[in-house]
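Listed next as structure tokens is one chain, alone, in the form predicted on its own.
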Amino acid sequence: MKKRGIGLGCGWYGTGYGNGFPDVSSAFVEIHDDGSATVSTGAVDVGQGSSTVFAQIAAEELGLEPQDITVITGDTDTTPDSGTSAATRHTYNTGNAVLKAVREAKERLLDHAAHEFSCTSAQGIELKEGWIGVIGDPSRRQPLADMVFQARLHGERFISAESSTARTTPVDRENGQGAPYWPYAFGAQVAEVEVDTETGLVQVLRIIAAHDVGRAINPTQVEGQIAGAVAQGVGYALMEEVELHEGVIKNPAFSSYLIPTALDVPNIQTIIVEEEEITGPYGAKGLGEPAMVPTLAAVVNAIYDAVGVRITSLPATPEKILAALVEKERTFGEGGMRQNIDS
């Protein structure tokens, strides 16, 4: 008999090494006097997408496009430690490390322009659409280009160089007092399962996933991650197991130890969350590990909620489930009551 259920799962996650290890990004940037810019960062993307916000990010800032920005990662011989790909930090951390380098390198070329025009301060000079000038005032302005090119025969470049560093502090170990991470990331997701009771076999059918992701730079990125996390959760709660004998992995290769394949992802609906995170690169923070850790939870309580059995170590595998099975009708009866074990 297949039997459905529903389960609710929450999580809070924070973000970057933490607990006051020196978490520091740094970033170059250059704006060329063919109207681009380069962004420089040893920040590795390593599928999750951070060269994309870092192109979105400097192009906000300079009036450009995206596809104006090149950026250059991971190459130790030229660009600034950025710290690893891991613990969630590339958009928060090296995001605004990539902001402050910008805006250095914007003021500068703001005070150029605003020279150049006799304009009385640089805050009268804007950068939109692939153009430099002075606001409300159509007849002087130039193009990007033109103004840096005209600098650089002057020997002016517009460059900068800046890093940012995560606020966090050692937690006291006397009285719990700290702040350990800086952001944290919230989410809330919803499974639906369908657990066989002859087999013990679980098909996640849908899951409703909800994060606070602070601003979304790039939705469809959003997306992306909460997908690649939940296909990660599912198989965190189901299959992924390494088994070991002696201090050696039994299971060392894909045939053995199981992951999700695309037939086992389920429908995934997201929800995102923007509560603007102040200190993040335009409210942005990070999104790639939190996302994964309500799958698991939802997954499991929904298991619960279709047969009634708690399975309490991972992964819930069929075997574990009809174990439970087992147990609960020995214990209860197949009524599902508790028997009176003295009649």
Given for the second form:
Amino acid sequence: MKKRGIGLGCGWYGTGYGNGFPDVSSAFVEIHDDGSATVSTGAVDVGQGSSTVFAQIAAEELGLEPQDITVITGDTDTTPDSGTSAATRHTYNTGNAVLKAVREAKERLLDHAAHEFSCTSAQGIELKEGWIGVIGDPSRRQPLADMVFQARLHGERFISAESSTARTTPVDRENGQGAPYWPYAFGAQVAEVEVDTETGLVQVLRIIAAHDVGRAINPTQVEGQIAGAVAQGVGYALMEEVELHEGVIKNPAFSSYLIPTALDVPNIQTIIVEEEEITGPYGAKGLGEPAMVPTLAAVVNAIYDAVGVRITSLPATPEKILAALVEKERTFGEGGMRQNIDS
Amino acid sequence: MNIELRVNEQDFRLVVEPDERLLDVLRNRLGLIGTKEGCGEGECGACTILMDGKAVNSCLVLAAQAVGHELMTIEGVGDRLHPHPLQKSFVELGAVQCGFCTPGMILSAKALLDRNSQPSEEEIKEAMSGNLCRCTGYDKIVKAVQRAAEEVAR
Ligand code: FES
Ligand code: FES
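Switch over from the form predicted on its own to the form predicted in complex with its partner chain, please.
Below: every chain and molecule of the assembly, starting with the one above.
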């Protein structure tokens, strides 16, 4: 018989290296005389989209389009170190370094422009759609490229280097006190599953995933990160297991270590929650790893809701589910009397 | 041994080892490195190419077996200036993350659309189930194939 159930999972996750480990990102920025800009950072985009986020941040500050920004990454000859692409840290930490660097170069540019436009303060200058000019006075503006080009002829360059260090203190081993991570990410997911009581097979039908990302700098990428995490979470919950024998992995192949295919992944509905993280770039914080955390609990809880058995070790394989169903029947008789377990 | 291969509508005369895999010939001798090797044992689909319009794992085919067949790799599907509707929709919908599975995904999808221009969601998932992706959760990939199908139909 196939039985359906619904389960909820909630998760929180400390992002960054944490526990006092130095967590530093850096960036160089240069605004060029063709009206474009370059961001250099050691942060490597492994597909999560960090380079796109950096381009968006620089473009937003400079009144340009993301395609006007060249992002150079991961070259130890030319880019400043920004740590690893790990710990859910690039949008937040490297994003902060990029933002600081862009703002520094921009400040110099605005000061220069204020002088050129005979404006008393740089606060009266704006960068918009590739132009630089005096706020509220359309007669006093010029293409950004012209301004930077003229400045260059006078020996002015708009170049900056900045870094950003995440807040973290080690936990006191005596009393457990400390602030190991900042910021924390939060999420909740609901899973609907169908369990086949004859075979023990679980099909995850649907996942609704709500995640607080502070601010979604790139909503498409946020959805992509959530969907990817849900797929890994489904694999973690139901099929993936590294089998070790005397320190040797017995299943180091896709034929013996199964990961979800397109057919195993449920319908995924994402809900982006934007609760501003004031220390993040435009209020953003990381999402990569935490998006997987609630999936496991949601799936395992949904299995319980469907057939009344608690699976307490992962993955929840058909063997484990069948064994638990047999055990339940033995204890509570035919039909299982799920109420007995619940009460 | 001397063989002749037809890849992306071009003919190549090659000297290969009798046991050389088609995947290696494409990548190492022809420089068509868009085709990836994920597992080398027919499980991941990263090495997918089209052979007479059908998706095959090039890690499981010997170069010599490909003689006389029409081969297509990702390089033959489209380019920056003339992207195939699938390539366009993958980029536009964010169906590419690390990109390692992408060439194989596109070719499996192309094989599907070439024989069934209006596949259902289930048919898409079925056709793509031999291509593993660790990044995207397949969600946007399936949507990108649907979008491309709509465009092809138009
Ligand atoms: S490399 Fe051919 S299927 Fe994985
Ligand atoms: S995009 Fe990374 S494996 Fe598919």
